[in-house]
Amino acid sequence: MSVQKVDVLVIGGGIVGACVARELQTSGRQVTLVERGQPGQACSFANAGWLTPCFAMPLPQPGMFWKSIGWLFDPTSPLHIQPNLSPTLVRWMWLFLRAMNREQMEKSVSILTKISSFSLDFYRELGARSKRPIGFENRGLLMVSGTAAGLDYATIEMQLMKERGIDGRLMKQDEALNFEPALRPIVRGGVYFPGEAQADPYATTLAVMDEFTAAGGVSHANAEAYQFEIENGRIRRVLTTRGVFEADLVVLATGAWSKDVAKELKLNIPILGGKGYSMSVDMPEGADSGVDSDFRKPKVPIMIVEKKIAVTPFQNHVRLAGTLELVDQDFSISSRRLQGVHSGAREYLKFDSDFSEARDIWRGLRPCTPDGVPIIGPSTRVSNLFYCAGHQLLGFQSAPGSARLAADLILGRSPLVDPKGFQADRFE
């Protein structure tokens, strides 16, 4: 097989090997990227498409310990693990528990809130300069709840991310209710945050590699890493299915698969697949007949507390997103949990369309690190491996302040942020 000899090789053409690729390139080096299938296909594709720092949280949480014995058990639940004895999930659980403080979280809140708002104000002047539509629109994002403890929730994390610049309103029911007008009557109410936004993750996704190949940046699809060569401690080569690389650095952006490429090089790294579903339901714009219509398009992002359903208003369509599986590679369908997130959204939603009538049945997998901050920095083991990977369900949120980030390393740059918290040492 020919060997090509490159300055920098990403693996991995999501949204965040995408802005990586990008941020390198443009910065002076010389990068190609390979992806195992089209860029942006996998979990970049479907997503809510949210642009919000206000939900720059982990995934584990204080107070989580008891509500995850129990969803343990439950399949339909927000967050379900499949219970089995596999060392790999026996170490992620365990890790993912010690993460369960609040010195923890609120470290990992200031450092996502961060590279997420970087990664806001990225989106929107890519919207304004990209001559591909990327369905960028500053809409805010409203947090709902049908219960005293569902709004209690959003009030504290209103509270959070105002310490942090973030600024959220709160609406009691008669205000949310007339300020959305698609909500039903079972919302007690909720909070605001004006300054949150929106896009499509595919098209986006594409816009960033748009930029990044008119930078001179070299991209492969259907290009499969399968093998390592090490020597002396660093990667000599790269097998691919599209030939064998020579790269003076290596960044692994390869999302949930990180765990498996990462065992290829003989190194553990514990990011696990949480798999999400989402679905479209046709609303056109203007698609409602009245005040107290049954069919009335939401106006804004919407997150249901309780369900942890993601709503986002598109041109003809809304999206309906939810539920975390921890399954790793597993992607098969579950009929349960797709009418679950159906059902949860028309519990708190006025349109009239049957399950049988959504379209667009996807489901991807998420990285998720066990304390809910993604990997990015240097390897400890392997001196040309980067990390920038784990990055749960805030990906397409955060990934061009992580390429920020990433390339600050790299580069020798004053960092975006500490880099402390990322490090891969933390689990190398």
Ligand SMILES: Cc1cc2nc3c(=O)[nH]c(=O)nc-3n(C[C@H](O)[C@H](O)[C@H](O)COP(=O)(O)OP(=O)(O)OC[C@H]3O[C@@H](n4cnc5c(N)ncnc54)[C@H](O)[C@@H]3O)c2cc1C
The other form holds:
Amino acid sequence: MSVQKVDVLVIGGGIVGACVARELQTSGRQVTLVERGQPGQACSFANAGWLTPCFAMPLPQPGMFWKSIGWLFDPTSPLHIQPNLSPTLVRWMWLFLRAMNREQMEKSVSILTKISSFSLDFYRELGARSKRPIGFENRGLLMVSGTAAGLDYATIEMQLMKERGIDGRLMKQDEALNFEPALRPIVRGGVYFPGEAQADPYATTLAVMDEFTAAGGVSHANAEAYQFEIENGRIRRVLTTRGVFEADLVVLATGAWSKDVAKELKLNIPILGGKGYSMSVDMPEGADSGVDSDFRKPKVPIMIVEKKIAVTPFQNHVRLAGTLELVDQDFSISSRRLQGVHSGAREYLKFDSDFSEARDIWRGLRPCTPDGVPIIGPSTRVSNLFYCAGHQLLGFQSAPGSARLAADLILGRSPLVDPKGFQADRFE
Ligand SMILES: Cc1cc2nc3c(=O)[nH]c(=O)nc-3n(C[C@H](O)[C@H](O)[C@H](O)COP(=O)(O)OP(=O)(O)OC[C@H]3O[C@@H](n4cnc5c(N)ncnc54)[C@H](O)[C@@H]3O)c2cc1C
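Could you give the coordinates for the form predicted in complex with the ligand, as opposed to the form predicted on its own above?
Below is the entire complex, every chain and molecule, led by the chain shown above.
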């Protein structure tokens, strides 16, 4: 098999790999990207499409200890951890519990908000210049709740975000119901963040790939990296199903598969899959204006706090997304969980179709690190390996910012944010 010598090899063509490849290519490096399937068709395909810096909370939060123990035993909870005694899960849980403190959370929120805000600006400009429509819309985000505890949670988030320059305003029940006529009166109030946006995640990933290849980058689909040859502490060769590559630098952007790819390199990085589902509910004509009393299409993206369900209005349909089930490469579909997302949303929103009418059912594995912060930085063990993976619930909204930080570090530029919290050596 012939060996191709390349400058930078990016492994993984999700939104993160696409953004890193584009950023490095447009900054003067020569990049080749290898993707096991087709770009953008894994976790970046049908997520909720939120570009919401206000929603930059890491998964572990203070006060969650007992809750997370409960999730081990409650298969119906919106966040569920499949109980097993695998060393991977035990290590992940230990690191997760350790990250549940206020100091760590505040630090994480600050850096995640910064990379998400950078990304929001990037997508706004991409939407304006790309020939491929990406569905960028700046409608804001409404967090709603039917419980006092949920409203408290939304208020705390609003305050945390205000300190970081992101505006939100509290709405009492009447105001929330007037503002968003799609809500049912179960809603007791909420918080509206006006600066937030949405886009179609798959079209956006392809638009980023368009810019990457237009700048001279090379992309190989159906090219799975399956083996690494190591020599003197560096990757000498990457064997893929589409040929062998020798690269000066290898960037790992393999999302929820990163743990297994890293294992090939004898590295132990704790990224597990956070399985979530989405589906589309069609909205009939007239659902925008309220002519049809059974259906009302939301004007804005909505987060139902206590159900952890995300609702995103698209042109003729609404996408419902939810659940986080911590798994290790388990792609099975649970109809109980799917139906839970559908019925949970229907409790809060005016649509009267059955679950059987939902279409485009999809599941994705969010790449979850135990502290909720992606790994962006050089490996401390393999000299020409760089990580950009583990973007948990926020990979779409934070990919361009992560890519900028990655490129800053690779090219020796002044970094977009303090890279300390992202370093690989916290886990390697
Ligand atoms: C239900 C749901 C809703 C969500 N909603 C949002 C949202 O509204 N906003 C948001 O910001 N985030 C959201 N997310 C999270 C977001 O989807 C992820 O964080 C993001 O897609 C991760 O991107 P990625 O590029 O790291 O991973 P992926 O998109 O999964 O890409 C990784 C790629 O690596 C490839 N790969 C793996 N192994 C190899 C190999 N050996 N060789 C070559 N290629 C390989 C895979 O095929 C894949 O294409 C949601 C996720 C889910 C499940």
